[in-house]
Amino acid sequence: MHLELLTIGDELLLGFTVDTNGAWLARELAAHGIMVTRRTSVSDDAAEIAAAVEAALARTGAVITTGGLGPTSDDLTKPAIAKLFGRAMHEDARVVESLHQRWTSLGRRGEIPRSNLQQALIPDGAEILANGHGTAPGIWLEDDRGRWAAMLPGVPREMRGMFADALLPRILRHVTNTQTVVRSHTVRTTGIAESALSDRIRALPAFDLEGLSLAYLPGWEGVDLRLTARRLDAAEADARLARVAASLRAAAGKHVYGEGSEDLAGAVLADLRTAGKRIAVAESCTGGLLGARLTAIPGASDVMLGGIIAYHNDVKQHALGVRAETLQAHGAVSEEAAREMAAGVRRALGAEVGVAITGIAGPDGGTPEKPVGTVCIAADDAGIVESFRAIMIGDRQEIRQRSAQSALSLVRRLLRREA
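How about this chain only, in the form predicted on its own?
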């Protein structure tokens, strides 16, 4: 089965909201062998909505929309699609009653606002998709040629619940072959360039993708290797993904840190637990980002002791014990300073492992010798110290993110004695 996704809202086109709905729906549908052939976003404009739905129906005969089902004046999805299907709108008594019950259950007094009752307007001949997660009901509208449009709310929590509860079972009844799937598997790497990774993979003896597709997805975290299997039964897809992923891991070697959506911070915490060690962080240019990465993982408190944000040189000296001579001779952005920061935070907090970041995140502060993006990172494992200096690319936020990721990678490799 093929269908299209249409996400609706001015906020999507203005860039204030990221379209997470489209990405989530595409993954869920692919897991059931349903191919999304196109994703489109349009503004809160009735003519734009109708034109996009009409084009999608002409191409695939099936479209899911999200957004524009609420009670306000910019919620135009239902009337626009109803008009396209040649259907009038009527107020559905069941939806009205449901809205009143929800209004009362929330402890609200007085009459429900008239604008809320707009959500009870349903196109003639449509099927209501129950919303057990909010107020706006979803809509299934089908024409006499079997073409259909399914309308879901734009609130992600409501959309996901309604899709699972009401829409997916109905879609699967239209699928002629549910034996094949579309599945992906991701191998996550860091500390190696996309081109170098590609060369390693091509150099594998008798490397065979076995009909899978391979995408290189570079970002500040590193390079993800995304394998995708299409039009295979579940068992065969899983078997091929496992075999080819093993080959990719062999090619990437120590640069692999996880699978799927695994975070490098989680991998570092796991290595610390295995080693029976605790960690403390000292940060300058990242301002706590590294500590935030570690503490975002549930259960981190058993090995993550804390950190010191040593943004000013006085803090580097007095809280971390960085020597004035080091700062004078090498500067705050130097491997020498980073190594003393790592040792200092380890001593100050009583950790077995200390890690430190100091650098120039920009956009100002660079010099010819130390341009913007210069970052020095050090890790100290009970006196065994590794450090490096690098030039991170990107804007201020990307430099900070890349620095935190590189620090995690250094700690992991030091713990494994791969640094």
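Can you switch from the form predicted on its own and show the form predicted together with a further copy of the same chain instead?
Left out here are the partners and the other molecules; the chain alone remains.
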């Protein structure tokens, strides 16, 4: 089953809006065996919309549009496509009724504005796709040759809800050959380079991708390994993904921290709970980013006590107890300072585990011995201390993000005694 996507809006052609709707729809459709063969964006212009839909129907016989349905938009999509299908428009009594209900439930009084009622105009012979998150109904329009256009709103929350609740079931009823799907599975690693990962995977005895494709996706969080299964039925795809993912996990070993979109901070919190330990953070160049990562996870409060942001050296000395001699002999960006910071925050907050980051995030402040990106990280688990010094690549924000991620990784390895 093939179809095309058409996203509608001047904002897309002026570049004010990034088209996240198209990517989301493409991913959801692929996961159900429906391949998007082309994506097009046009402006809020009836002739452009009609021409793009007509061409898409000629190529694939099926098109999903987003945008141009709401009360504040120019609402061009419905009449343009209705005309293309040779249909007149009528006011739908059920839609009028639901608009009235929503108007009242929001505590509004008086008449519904004319612009709102325009949403009740529906092409003759159309099916309505219910909108559980807004007022504009979606439309399914089909001709006598079985070619169809589905119109969704442009607001992502409304679009996603309507797709899942109404459009996807409608499409799956319409087609029969969705036996083969595109599914993917991601194994997340950190603290190991793409090339080293690749060497390890190639060195696996009898490694077989079983026809899946493998993509290496490096970023500040680490390297994600994404497996994709295509042209398989769902059960076979899932079985192969599970088997090959297990091989990848074996190859990457201690560098694996999660699957799919799992976050390393969540994995660290889980390890702390398992160990019955609480953590405190000491941050210089990251300035709170590591604390923010840990506390972004709901329920962090049982094992995350808090921390000290020691941006200025005075704070490192007075609040964390870093010794003046350490700062003088090794500098604030040194493994020695990081180790004293980790011990200091553990003591100051009464935590079992302390973790510290000190570094030069740039763009200024680098020296020949300690260039921008130099970061020292230490973790202290009840007096067992591990630390390292590294040079993080990227701009200021990326250096800070990589530093926080590396600190989380060090804590995880220390807790597991894999450091």
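Basically, rigid core = biggest C-alpha set you can superpose within 1.5 Å across the two forms. What you are looking at is a predicted structure, and each value in this text was computed from that prediction instead of being measured. Residue numbers count along the first chain shown, from 1.
E398 shows a C-alpha shift below 2 Å between the two forms [criterion: core-superposed Cα displacement of 2 Å].
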